[in-house]
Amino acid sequence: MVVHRAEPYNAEPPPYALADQAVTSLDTFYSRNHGAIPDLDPSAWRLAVDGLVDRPLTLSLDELRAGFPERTLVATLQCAGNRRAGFVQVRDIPGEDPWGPGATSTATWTGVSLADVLASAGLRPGAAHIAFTAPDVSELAGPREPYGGSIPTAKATAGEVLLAWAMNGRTLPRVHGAPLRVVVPGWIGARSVKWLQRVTAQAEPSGNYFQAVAYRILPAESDPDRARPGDGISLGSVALNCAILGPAAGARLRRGLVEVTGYAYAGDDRAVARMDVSLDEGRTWTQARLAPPDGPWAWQHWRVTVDLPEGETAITARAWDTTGATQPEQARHLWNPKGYANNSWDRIAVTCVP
């Protein structure tokens, strides 16, 4: 793994380790954490549903598990700062961890949908947002406060939510959220919270600083340690992304027939559509051939057998969703000072020899 660091533990995958793996094994998946890792005794956990609902719970695992019917789907998460070195290069982002592209993985969960607990619990009318809570104390918020976030009640509702206990047919591990979280397929991986404690139907966005200040596109000249809550664009569904998993930035190569391979993703109800690399920065495509997904929440695998010259060339690709949109050209038109949201086509150069 990549450690970005060590306290709270952000790690990514090399890029290498990712291609053509549909389902990202434990102990390569990413870990993206706010404060220290919590300690959870399964046995003593519980999970308290209230706010608007006419029927308040509070529920064990083996209860929730007992309770409603489980539940499985593959889904990809991606951390809103994934692929943030591609802005740093544009400009320094201070105190914000240097993303490559593995930020990004893919699993198989088990639990519960959050739907049918909340429909157990008997939403009110104006319960218009979910709220979710975890113990893990983040020294980030100012004042400090534990993890939290939310979302829409539709997207809560709409059947895919899970509240999982399992992560590719085993136990969830500590380090992702045991005993219990939330997975929101084809929304950033912030609002699948881990550790979850508590969950909130409400009639506003939770008041979160990671809801309300942090996780949210602040304008380029903005200064973030100065945003208040509720400025700048909240971040929910994934933007369409790739990524070059192979071969290898910087690497040495011999000049002919290469494979290049890599991911490409598209968040909520959109899928990928197209994928396509250049060799001449834009100038000509060729279509790679696309995987197909193991389900409507997952990435897709990309391949093409290119032709390289000898010399250095820079490798670039781009995706197309299914509404026909495609990727912006260049981070640099993208940027912000939390570094959030880069899917800007994606680079590599290599140097061929013969």
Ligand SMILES: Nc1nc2c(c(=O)[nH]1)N[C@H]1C(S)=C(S)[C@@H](COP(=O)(O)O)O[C@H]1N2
Contents of the next structure:
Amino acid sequence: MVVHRAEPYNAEPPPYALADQAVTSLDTFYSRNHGAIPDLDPSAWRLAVDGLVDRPLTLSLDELRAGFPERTLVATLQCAGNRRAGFVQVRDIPGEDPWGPGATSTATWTGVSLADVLASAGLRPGAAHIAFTAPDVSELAGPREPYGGSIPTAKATAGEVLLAWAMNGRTLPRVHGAPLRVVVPGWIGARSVKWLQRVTAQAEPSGNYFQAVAYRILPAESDPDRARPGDGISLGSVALNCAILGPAAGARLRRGLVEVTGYAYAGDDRAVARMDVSLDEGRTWTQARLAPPDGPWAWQHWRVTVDLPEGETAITARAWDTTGATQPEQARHLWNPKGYANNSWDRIAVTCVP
Ligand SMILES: Nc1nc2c(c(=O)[nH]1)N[C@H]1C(S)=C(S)[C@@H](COP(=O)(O)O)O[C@H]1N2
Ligand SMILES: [Mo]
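Compare with the form predicted on its own: the form predicted in complex with the named molecule:
Below, the chain from earlier opens the complete complex, with every other chain and molecule after it.
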């Protein structure tokens, strides 16, 4: 793993470790934490469901498992800071880690549908947002505050949002949110709250720092340290994105036929429709073969064989989605003070010898 920070622990797999892996193994799944990792006793742990509901609930893990149908789905998590390194090359982003393309991973998640739990509690009229609260406290939030966030009720009741206790068929690891986490397929990773303790139905989005202040796109010229709650654009569904995973950036190769591989991902109700690779900075493109996704919430891997000439070549990749949208060309057109959602064309340089 490439460790950006030991305390709190933030690490991503190197690109080659994600290549061709439809599901990411637990030891290579990226890890994004804003505070110290809680150590919760699963037998003492309870989930509170409260706010604008007819029947507030307090549920143990056994009650959750016994009370609702079990659901398993494959979903990609992607941090809004994925590929921030491309922004840092444009302009420095103090205080934020320079994530490469590995702040995204895919797992098979098992749990219950949040929709079923909310139906059992009975949502009241006016419950427009579902807020999540965890116990881990972040020094980043000013004032210090436990981690939280929210999603609109329409997404929370759509069925695919899970309260998950297992990952790749194993008990959820502590670093990924044990005993229970939210998994919001198609939305930025920040909404998939780990170490979940409380689900609150409310009229407004969460006022938590990580919803109201962070994870928002501010205008390029604004000072992020002066951002007030509600400033900027709140991030929800993941922007169409892709990355080249092989060959490695900077690789020295024999000239001739080389296989280029990577991932592509479109958030929420969009899917990846086409993947293009260019050897001439985007003047001409070759289509890559897309592997079928493991369901509607999973990334897709792709591969294409190209004929690399001698010398240095820039390899460029871009995805298209099912709405006909494609990725923006340049990171500098997207740069924002906190460095979120860099979904510009991915580029690597390789050098070929005879
Ligand atoms: N309680 C809590 N939940 C959290 C976070 C956190 O710091 N605390 N980080 C969020 C962010 S920004 C991301 S991208 C994902 C990362 O999940 P992972 O560490 O399992 O990959 O968890 C989200 N859930
Ligand atoms: Mo994130």
